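Have a look below at one chain only, the form predicted alone, in C-alpha cells format.
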Amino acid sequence: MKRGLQGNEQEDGGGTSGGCQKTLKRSRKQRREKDLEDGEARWECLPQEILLHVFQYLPLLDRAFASQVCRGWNEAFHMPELWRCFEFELNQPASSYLKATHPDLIKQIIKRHSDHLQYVSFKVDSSRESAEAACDILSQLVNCSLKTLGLISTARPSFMEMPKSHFISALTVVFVNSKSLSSLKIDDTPVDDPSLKVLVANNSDTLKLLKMSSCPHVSPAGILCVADQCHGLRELALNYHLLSDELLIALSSEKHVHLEHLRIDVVSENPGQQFHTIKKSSWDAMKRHSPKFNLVMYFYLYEDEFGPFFRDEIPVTHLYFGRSVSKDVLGRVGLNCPRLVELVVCANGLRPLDEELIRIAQRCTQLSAIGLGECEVSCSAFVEFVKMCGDRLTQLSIMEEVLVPDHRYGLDDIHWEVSKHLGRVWFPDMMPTW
C-alpha cells in the first residue's frame, strides 16, 4: 500500500498537496466544460474577460465586495486594467463630511498597482493633512507610469497650505518617474519654475494639457519654457499675469500643433491692481496659427480696472464676467470680439444694456450663447436681439429681472414674441424664492 500511495504521488507530481491540487483543477474544469455543455452559466465559472468587464462597471466599494466572493473574482479584482483610473478622496473625516478612501485600501494600491496607474486624480478637502497625505502618496509612487494627474482642492486650495519643499519634492517624482504625461492640472498649488524645467525634460514630448491657475510661485518664464519645449500642447489655462506677447508668438511657432484651448484667468488680487496689455499682433499671429482655437476669458475685476482690456480686437470666444462691468466695456466687446460664441454677464448696474446687446448682436455674428443676471434691458431690445441672433441661439439664460418693460412688450407677453424667434418655447428664469 505505501509504495502505491508513494507511485501514485510520484504520478502526480511528487506530494500529497500538489496531487489534490491537480485534481481540483481538472474537476474544476471538467466541471466547468460540462456546465458549457448543459448550456449553463455559472457565475464562478465566467471567463475572466467577461469577470473584467462586469467589474469595470461596479464602483469600489461594491467590486471590493464582489472580490470575497470566490477565489476566481479575487484574482479579476487585482487586475491591472482595473488600477488604471483612480482617484484617491482624501477628506478628514472631523471637518468634512465627504467619503474618504480607506487608509488600508491606499497601502494596498501602492503596493499591488502603483505601477498600473495612468490616470489618476487626488480630491482633497480643506484641511493641510489632507493635501500632505495626497502628497505622501504622490512621494511613493515611484514606479509609476503616469498619463494623468489632477490636483483638486474641493474647497479652499489646501496644497497652498503645505510647505512648498515638500509639495514639489512628491510632485517631481511623478513628473521625473512618468516620462509619459499628457495631461496635468495643478490649479492652486505652490509649483514653481524649477519644478516646471523638470516636467519639460521629462514629459516634453507627451505633455498636451496644462491646467495651472492660481499658481503664484511660477512666472511668465517659467510657463514660456512649457511653451517652447512641449510642442504637442492642445490645451493651456492659467493666470493672466502670465500670459504675455512672447507665450503667444513662441505657441504660434511652425514646431507647434494647433492649440484648440487657451483659458485665461483675469483676477484682481486688490482693488486698483493694474495688468498689463498684450499687443493684436500677438493675438493675430496666435489666431493665423491656431485658427480655430477657443479662447476662453474670466474676468473678476473691478470696474476701474478694464482699461486694458478690448482696446484692440480680441479673438475671444467665451467671456464670462463674474464682477460687475460697466456699459462702456460691454461696449467695447461689442465692437472689438468678433469671434464671440458665450457671453455671461453676472452684473451691470441699473442702466440699460439696450445699445450694447443690439450692437453684440450686429458684430458677433457666431454669438450661440448669452446670460444677463443682475443687469437691465428692455423688452424690446431683447425682442430685437433675439430676432437678429435667430435661431443660433442654443442658449437663452436670461433672470425675470432683467427685463423692463415699455410700450411694445410687457412680462407677460415677451415669452411668446421670443419664442416665436428662436424656433421653440422660451420663458426666462426665475429667481428662487427661498
Second form
Amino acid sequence: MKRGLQGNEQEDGGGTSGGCQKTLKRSRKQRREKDLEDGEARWECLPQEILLHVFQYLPLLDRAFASQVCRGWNEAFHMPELWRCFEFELNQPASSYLKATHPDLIKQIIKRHSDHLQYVSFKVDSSRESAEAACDILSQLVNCSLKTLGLISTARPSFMEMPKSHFISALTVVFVNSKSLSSLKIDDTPVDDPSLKVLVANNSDTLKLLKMSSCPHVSPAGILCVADQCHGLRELALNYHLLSDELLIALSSEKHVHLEHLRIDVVSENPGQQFHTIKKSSWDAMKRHSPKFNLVMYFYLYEDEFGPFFRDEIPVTHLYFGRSVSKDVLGRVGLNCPRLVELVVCANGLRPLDEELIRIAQRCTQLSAIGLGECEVSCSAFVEFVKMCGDRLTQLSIMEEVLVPDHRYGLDDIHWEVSKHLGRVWFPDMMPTW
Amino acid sequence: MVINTIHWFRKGLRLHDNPSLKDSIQGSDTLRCIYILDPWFAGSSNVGINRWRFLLHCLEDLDASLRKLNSRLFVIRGQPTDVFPRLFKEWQINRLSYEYDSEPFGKERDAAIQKLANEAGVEVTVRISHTLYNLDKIIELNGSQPPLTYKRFQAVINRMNAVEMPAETITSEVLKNCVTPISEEHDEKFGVPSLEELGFETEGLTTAVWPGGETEALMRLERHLERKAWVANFERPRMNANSLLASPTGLSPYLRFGCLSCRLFYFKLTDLYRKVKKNHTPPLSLYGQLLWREFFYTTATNNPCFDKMDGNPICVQIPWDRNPEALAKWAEGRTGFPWIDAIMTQLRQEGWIHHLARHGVACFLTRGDLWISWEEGMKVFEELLLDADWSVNAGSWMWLSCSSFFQQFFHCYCPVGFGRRTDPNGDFIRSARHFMKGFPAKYIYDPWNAPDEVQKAAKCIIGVHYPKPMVNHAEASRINIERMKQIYQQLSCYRGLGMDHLWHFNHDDSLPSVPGNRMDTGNTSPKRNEAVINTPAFPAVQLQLVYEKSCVFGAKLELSSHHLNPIYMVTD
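Right, the form predicted alone is done; let's see the coordinates for the form predicted together with its partner chain.
Expanding to the full complex; the earlier chain stays at the top.
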C-alpha cells in the first residue's frame, strides 16, 4: 500500500477512531482530487463494487484479515452479496480431524447476516453434537429466505442419532420461513411425512431439487404428496421403498415439468427381503413425459433378491451394483436396459461374463462408461466388447484381475489391443502388489 | 597413511550387491561394519516383536557371514549423531560408507552425518543399491515431478537407462589385506542383542514363519526362481486359498530390509525369462513387485509429509472419522467378520499377509466400512508387517483408501463375498481362527446368518464366543461411497477456480503411447509422445473421471450446486 501524504499516515493502520472521521473524509476527498491530477491509484479509493468482486475470490479467512485493514474494507466485508452462500462445518475434535467453523463466526453470521443467507449447507461429522449444533443454527434462521439447503453428513449419518423432534422442528423453521426453497438435500435424516407436508405447503412453486435418500421415516404417501404439488421438481433422489406407480404417474402428469434426474437407491435391510415391482407402463409414462431424463439406480442387494428387477424394459441410464450381482441379472440388464449409459459392477463371481458383456455392447447403444471389479472376463471377449463400443466409451475402468488371459491375448498385450480400438492409451486399473 | 573405514548398515543388510561397502574397502587397511541401534527405539517406537526378531536375525546372519571373512558386525547402541563423533575419534576413522537412503527422514539424518564427517575429515562413500534406479533421475525425466500414476511411472521407466548390474559380493578376495580389529570383549560390547535384552517377553513366542537374514533370502530367491521356471509361466498367479498362506518363496520382507538386493532379483528374473521364453524381451509386468516398490519410493522421496493427510500435497483431504474403539477392533481382529479377523490375526502372528488380503482389510478400515483414516491403518501395519517400510506402507495405504494416485473408488471389497470367492471352503479362516473350525463353509464367512443349531454344533455362538459383525456392510458401504463421491465432486469444483496448485492431477490423455519394447512381437511401435513426458507442470484438469454427468464416476452436479462453492469453505 502506497504511503500517502504525511497527513494521512494514521489511516494506514487498522480502523480509525471516530474523531478522525472528518479528517479522514476530507483527506480522502482531497486525495481523490489529487488522484485525478496525478493519475495515481490508491487502495482506499477502490470502489465498493470492485472490492466486492475481489473479496469474492478470497477464502473466508483472508477476507476476514482484509476486513481489519480499514473501515471501508470492513464495510465491504459485511456486504450482503458476500453472505449469500455459507457452508457451516461442524466437527468435534473427538470425532474428526478437520477444523470446524469458529463459533464466534457462527454467532456473527446469525446476528448480522441471517437475512442475507440464501444458499446454505451444513457439513457434520459423525458425532451427535455436531448434528444438534446444526439444528440449533437452523432454528435461528428465522429471517432467512433460503433457496438452497443442504444437510450433509461427512461420515456416519449423525442426524439420525439425534432426537427426531429436535430435528423436525429445526427443519420446519426453515420450511415455513423460506417460502422459496429451490434445492433441498436431506439424505440420511429423520425427516417425516408431516414435515414434507409443511415443505410442500410453503415451497411448492419453487422446489426444483429434492434429495432424500435413506430417510426411513418417510412413506410412499409422503413423497407422493410432494410429487403431486411440486410441479417444478426436476431432480429427485429417494429409496426404492418410496417408489410407486402412482409416484411415477404423478411425475409424468401434464402439469409437471420434465424430470431431469431421478435417483433410486435399492437397499436391502435384511437378507431375503422382498421388493415390490413397478409396472412397465409407469416407466413408459415417465419416458414419454421426460424423454431425456436420467434414471440412476444404485443396488445394494444380496444376489437372490434381484427377482423383481429387470424383468421388463426399464429406462435406466446409470446402474451401480454395490454388491455381488449374478450373471443372470447382468444378462437381463443387457436385454432390458436400452437407454443404459453407465454400468458399474462391483463384484460378480468366478464365471466369465463374456456373453453378458457382448450382449450389453450390442443392445445398450448409448453405453459410454463401464466399471468392473472382482469379475472375470476373458481377454478375447473383452476385446470384442471394446471393438463394438470403443468409439463411444469415455470411461473404461476395469480392475486388472478381471481380465483372464486366453489363447489369443495375454495380460501384456491386451492393453495394446484395447487402446487401438479405443483410440487412446488404456491400461486396466492396477492395485499395488508388493 | 592408514585408512580406517566404517561401513554403516541401515537397510542393505547383505554382503552381495553392496557397492558402497565394496568401493570403500578399496585401499582400506581396517574395516568395521556397524549397525546403530537406537536405545529408545525398541520400547517407544511403533515396531512389534516380529519386526524386531526379523531384524535381529538379519544382524546375526551378517555377523556370521562376516565371521567367515575374519570380521565381525559391531552393534552400537545410541543415536547416530552421538555415536559417530565418538567412533571417528576412537577408531581414527577417515572413511565412512553407507547405502543411499531415499526416504526424507533418512536424507535428513544422512545430511547431518555428512556434516559431522566433513568436520572430522572423514571421506563419505554413498551408493544407490536399495532401489533399481536413481530416483532423482526418474523424477527429472518426468519434468521434476514424481509420476503419480503407475502407468506414467512405467512409461518413464522405459526411458531410463538399463538397471545397473549388482556389485560383486564381498569375499576374502575382495577384502584382501583389509582387517577388522576385534577385541576379546567384542560380544559383550558389540554383539547382536537378543529379544529379551531389548525388553521383549518371549515366553510362548512361536518360531518365526519368516526367518530373517541374507542367507535365508538368497535361498528363497533360488526357490522362487525354480518355481517360476517349473511353471514356465510368468503370468500373475491365480489367487487361491493357498496363496493366502505364508510362502517359502516369498521375498518382500527380505527386499525391505535389504537382505536381498532388488537388482539381483531383477537380473535373475530377466535371465530366467530369457532362458524359458527363448530370448524374448521381458515385459514390465514381470518386475511388478519391484516396480511398485520403486514407484512408492519415488513418490515419497521428496515429500516429508508423505505419511500424513494434513499438509500432504498429493493426498485428498477426506473427513475420516475418529473412532479409537472401532480401530482397536479392526487392529485386534475382533470385527465379527471372520475374513477380516483371520487376516489381521495372521498379520499379528506371522508378520505377513497376501497383497489381496491387504486390500481387503485396508478397504474395510477406510473407504469400505469403518471410514477411519488410512494413517491409523498405516501405523498398525508399521507395527506388524515385516515388509512395510515408510514409503511403501504410506503410499499403499493412500492408494487403497483412494486418497491419492487417482485411484478409482467405485469398487469396494466385500468382507464376506471377497473371501468366499477366494477360498470357498474357508480353510484360511479355520487355520487362523481355530474356534471357527466347526462352521461349515456355507456360513463361515457370515456366521451371524447361521441358524442356532449350526452355531451350537460348531460350539461357537455369535455374540458370545465370537463377536457380532461390527457394521452392516451394505449400509456402511452405501454411505461411504456417497461420501467419496461428495469429496471428488467437490474437487472437481476447484477446477475452474485456479485453485489447482494443490492437486497435481494427471490427465489420462497425457500418457504417451505404448512403451518401447514391442519390437519382438512384430507390432510397429507408435511414436512416443516425448513432449508430454517433459511437461513441467501437470495441467489443471479434469479429474480424469468425468465427475459431471454420470452415476458413480461422478454424480450429476445438481442444479443449484453453487451452495457448494468452495470459496466459502472454512477448512483453512
